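The data below hold one chain only, encoded as structure tokens and taken in the form predicted on its own.
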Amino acid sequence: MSDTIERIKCLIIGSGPAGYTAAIYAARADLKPVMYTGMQMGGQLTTTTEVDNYPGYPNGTDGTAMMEDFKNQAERFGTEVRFGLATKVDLSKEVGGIHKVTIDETTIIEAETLIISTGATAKYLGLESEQRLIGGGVSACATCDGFFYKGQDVVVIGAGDTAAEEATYLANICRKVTLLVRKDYMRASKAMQHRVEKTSNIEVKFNTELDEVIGNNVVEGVRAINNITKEKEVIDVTGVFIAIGHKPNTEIFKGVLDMDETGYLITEGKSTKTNFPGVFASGDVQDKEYRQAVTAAGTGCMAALDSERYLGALK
């Protein structure tokens, strides 16, 4: 452990769009923010090979690309940004309390302010083809994705709500998509369930799993195994949408900070803030219902914003 504790007006926890549109607001409002990156700097749009819908970009951007712009633009202004984890918070109770944040283990950051940013990870079926071609035809984001396949066949595997909402919005778009699902029964609800029977270019395949995603460097297809009678089919796809939910990287937060039954962070009414006074949540981990790039920079806005503002009555 560092004898040495640093301590700071604004830390950020977390890059990507959320962290990053944070610490571009708090440093121009002179917070001198600090951020650690997290392991995976840029978050999940860095697996995006491209990113069309993020409103700047007409000709589109790469998502590692546009991340990097990001974190120039932040540093610009005065942002200083680490490579690190959070591995453990104190949080204070007390308003003008301050924070204690540890990163790697070892290193101990005081902060008048806390932004978690820190988003939220899809879930994968963990299959070697499924990892190895994401970004190449594999996605957990049929809205950030999805253009790309515009007439074009596609799978979604999933059975809830996010499977049955990421299989309607793609049969709007798409020729057919077939939709895989692991039991006998869909677990969405009854009003997605019938939108999604309504809806002619979908077909679901009940008892029925992803066993391959098939092609070397793009999607060609897939081969589904039938978990009853064992038999396996081909499917000629381009695109996999992987629609299992996602997970709220709140592990160090559990039992400190509300949140949900599936771990996301609560935040206060239209603001960012959580129930401990100075701390602030923004993007994924604290949105489950859009998930976009563009939603997770504004709430960093407000992340930032709603932390001057705080800093501000303090004086």
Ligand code: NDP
Contents of the next structure:
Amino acid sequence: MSDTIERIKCLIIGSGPAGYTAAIYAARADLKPVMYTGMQMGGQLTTTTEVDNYPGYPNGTDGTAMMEDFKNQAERFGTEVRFGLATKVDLSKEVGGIHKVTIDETTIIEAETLIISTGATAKYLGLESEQRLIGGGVSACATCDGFFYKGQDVVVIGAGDTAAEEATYLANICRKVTLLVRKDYMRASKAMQHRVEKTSNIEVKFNTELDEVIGNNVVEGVRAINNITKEKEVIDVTGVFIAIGHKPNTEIFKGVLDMDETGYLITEGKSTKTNFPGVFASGDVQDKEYRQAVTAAGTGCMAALDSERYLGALK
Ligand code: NDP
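Since we've got the form predicted on its own here, give me the form predicted in complex with the named molecule too.
Everything in the complex follows now, all chains and molecules, and the chain you saw is the first one.
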């Protein structure tokens, strides 16, 4: 049962770089955007330590502080930022139709345009030691955290394109990268596998899984297990990169919006348009390839411009 209904021009769900950038542009275009942040205010960047690759921060910045800057900028132009989770949608297929989004199962927002920036969540293995040491040497993003392991030894877990890409990226920075692959082959594309094979400081261990991350407050090593011989070995590393894929946060859009086989929203051509008029998608929720803060921010800007043009054309 809903207890509030509110009609607005532009609703943004998700508060990562895509959502806040969409908010900045939408507010400046006088769309009076309302943003619902989701449970993790600030998104994935608030789980990393330092951000060194976002332009405009020559000395790097802290992920949480950076998202606070994004929020302040969005609010400066009048975005109303609210804490809450979109739990249900009822989208209109009509051009100029109203999209209804339920927040926290109680509030219904009726919006002329909807910008979806709900992001993606990195998958973890679920080991107790892995969870405990996230931020203490366990990471799911080599481009975010790899630099901190310069000249050190690290392991990467996974066997897809992400794992191959992260391993080769880390090999440029680290002394040695050990890639743990649970099967006797890699799922990554042949081209990516060749890159891994050609990189002399990457060692691939097949049929090998992570058994435990060793260390109390920081990573001191890992215990790996060969899943055929059941033999265990300790590998001395300071960093553990989990690269077993991401899950786009698109549960509530299943059966409604077009998505690919892994759940990423499909957008039209170079635009942020979904298959529903007035509904736009930006950031990692529609991008499994680049997944950077700066690319997410770029598509957030596009989503706001697409919303503005869509509303303009209705007049
Ligand atoms: P994928 O789902 O393709 O691969 C995940 C990998 O993680 C698999 O090899 C899987 O192993 C392994 N894995 C899953 N669970 C575990 C576990 N519990 N223990 C050990 N290993 C595990 O995810 P990616 O993120 O690699 O790629 C997602 C999509 O994005 C793909 O379509 C990919 O092609 C694309 N991509 C493209 C890039 C590019 O073009 N530059 C870069 C990165 C991603 P198993 O094989 O045994 O199932």
